[in-house]
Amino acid sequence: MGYNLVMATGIEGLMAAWDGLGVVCRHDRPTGTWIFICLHNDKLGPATGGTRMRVYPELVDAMRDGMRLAEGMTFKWAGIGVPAGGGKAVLAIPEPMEGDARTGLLHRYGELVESLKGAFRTGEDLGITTSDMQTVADRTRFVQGFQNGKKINPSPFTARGVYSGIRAALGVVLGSDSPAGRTVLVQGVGNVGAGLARLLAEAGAKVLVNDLDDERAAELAREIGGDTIDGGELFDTECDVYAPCAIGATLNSESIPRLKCKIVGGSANNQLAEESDGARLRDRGIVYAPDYIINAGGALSFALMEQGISDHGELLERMESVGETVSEILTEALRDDELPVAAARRRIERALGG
């Protein structure tokens, strides 16, 4: 998924290299941002996906993550039988931003977004709060996820989706769904992986906690009556689940080789640096839960508010569905003796009638 990309170098580089619709780009003069509105494929439905703000090293990496990432959101809804086409969006901001420059910003790109006349919708994403997609929608009907007209959070969903799927794999895994007595090393511990550990310390599991600020790690350790784990340590730690809900490529020809784990299953995107990674982690005997799948509750939430359900409690329910999809993708890889990968490829072929 978008490892082509990986090689490429240079804007040229990566625009030939890539397979997308094509890259909506514009530069931000008052604050220096420059957008890229990614659009990878609209043959289920219109391009959808979430809107990332970070500082990036370089100009090239930005537009990059904002490719992968879009695949990555073709594979999501085809995966998880959602009408909806792949699409996300990157700000990639000189410096870190608050304020009216980032009331400002977020107005800006909200009037981009709608001058697409719907060909783009979005959500929050990695540094985006709830309240920054409330302000874009102050500039644009296509912003997902609003109930009498209040933004809501889709990390709750995710984390159920994500805890539905680690469930899922210990069942596959290890003749059982309890997460009781398993211990679960969660690496980032925002909206998401915080919700997640709670899940799973709520079922029993012992959770671990990795984040790169070290006072949140340890206040959701004491509340969950887990422990931290030092970043140096996080790929030497033994552990049943090791669940990324970070930063991606943290699955890499370093990492993989340290891992103590029998399953991976997070909320992060992109986990695997590169395609190999996935035949390293088998050849690990460690099972991979592919993230495009096991992450998507959020994106199925916000799928299942437009079909008109409301209420929270059975939105949390449907995340199971998450579960079930990750139950079968890891069945028939470990039936066909082949990558995890390559069975939900298959899944996804088959929805986009490929």
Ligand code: NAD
Contents of the next structure:
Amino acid sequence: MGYNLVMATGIEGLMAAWDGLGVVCRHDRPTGTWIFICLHNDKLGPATGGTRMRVYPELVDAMRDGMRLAEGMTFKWAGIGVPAGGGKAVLAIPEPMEGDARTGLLHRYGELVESLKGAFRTGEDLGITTSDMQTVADRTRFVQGFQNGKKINPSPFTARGVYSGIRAALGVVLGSDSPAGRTVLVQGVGNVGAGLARLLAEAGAKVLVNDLDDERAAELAREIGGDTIDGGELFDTECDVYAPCAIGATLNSESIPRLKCKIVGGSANNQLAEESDGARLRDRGIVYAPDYIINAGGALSFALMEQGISDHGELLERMESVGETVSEILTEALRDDELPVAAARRRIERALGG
Ligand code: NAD
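After the form predicted on its own, can we look at the form predicted together with this ligand?
Below, the chain from earlier opens the complete complex, with every other chain and molecule after it.
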């Protein structure tokens, strides 16, 4: 999604190409950070999405990232049937930031979010920890995912949602949703990937893991009885499911011809480098579970907490709905001989009334 933004140049080019509501932009003078709160769509509810913090090569890259991610949130909420709109915030820091500088930035960011009076609600994303969000929440009521005053980490819910989505995809593609005896390659074993790998191993899958951090991957492989895969061999590894849980754009014109899997389903955002990569996957006979649907568990858990569901076990159970949505999308796509992203898009347009 947001592929038209990839070609847009400059801030003006991005603003002209974007179909979102608008961008709240602020320069945080004490830290030299640029803050972009991208509000994409509020048709189903207030713009809601995570806050990302990172160093970007250029300012325009930060704004583009925020805009694309905000659009992704519109798709995610509409796709899984939650009454919320699409939004995302980016804190483009000039250099890695810790201590008082980080706390000060997060407090001022919280004040900015508060000034929007609920038009934007947020949680954690890349580069932002659960404790960071607690700091933001010192200054605003509009941080999601609190229970009894304590900030909840969304990752276990995201992992459980991806697990449910992978089982659903196995059911549609291979006729049985049981992971037992299937081989799943998990790229990136951080918060989400490690949780996913454990769930798969418990269910009897053969789990292969890869991470930039070799030691992290090796430790997890030992724990779950899996194997590690070197980065250079990643895309040539035979498996039933490739689960990208690290970075975006791993599905591209170079990696897709090498893939030896039947299904792609993982937590990473923006997995397709280009829109045409969806067709490239289909042409290779690989079924792709759209990222913004299969990774919706964390977002969904926050929405359910807002509806008053607080029991951890019940929240985890409710992540099964991610699998149900993946199953419906893939079934519709295979029945109509179309790309899963097209089936997902139709579902979203129905929800948005477009
Ligand atoms: P994380 O930072 O905890 O883990 C990411 C892991 O990927 C780390 O172990 C890191 O070393 C590894 N990694 C980074 N680049 C890599 C590469 N090129 N090859 C192999 N490994 C690499 O992040 P996370 O919270 O687990 O999120 C993982 C992905 O899922 C991200 O793309 C995130 O945007 C997406 N996501 C996360 C959530 C959530 O609830 N945490 C929700 C939706 C989407």
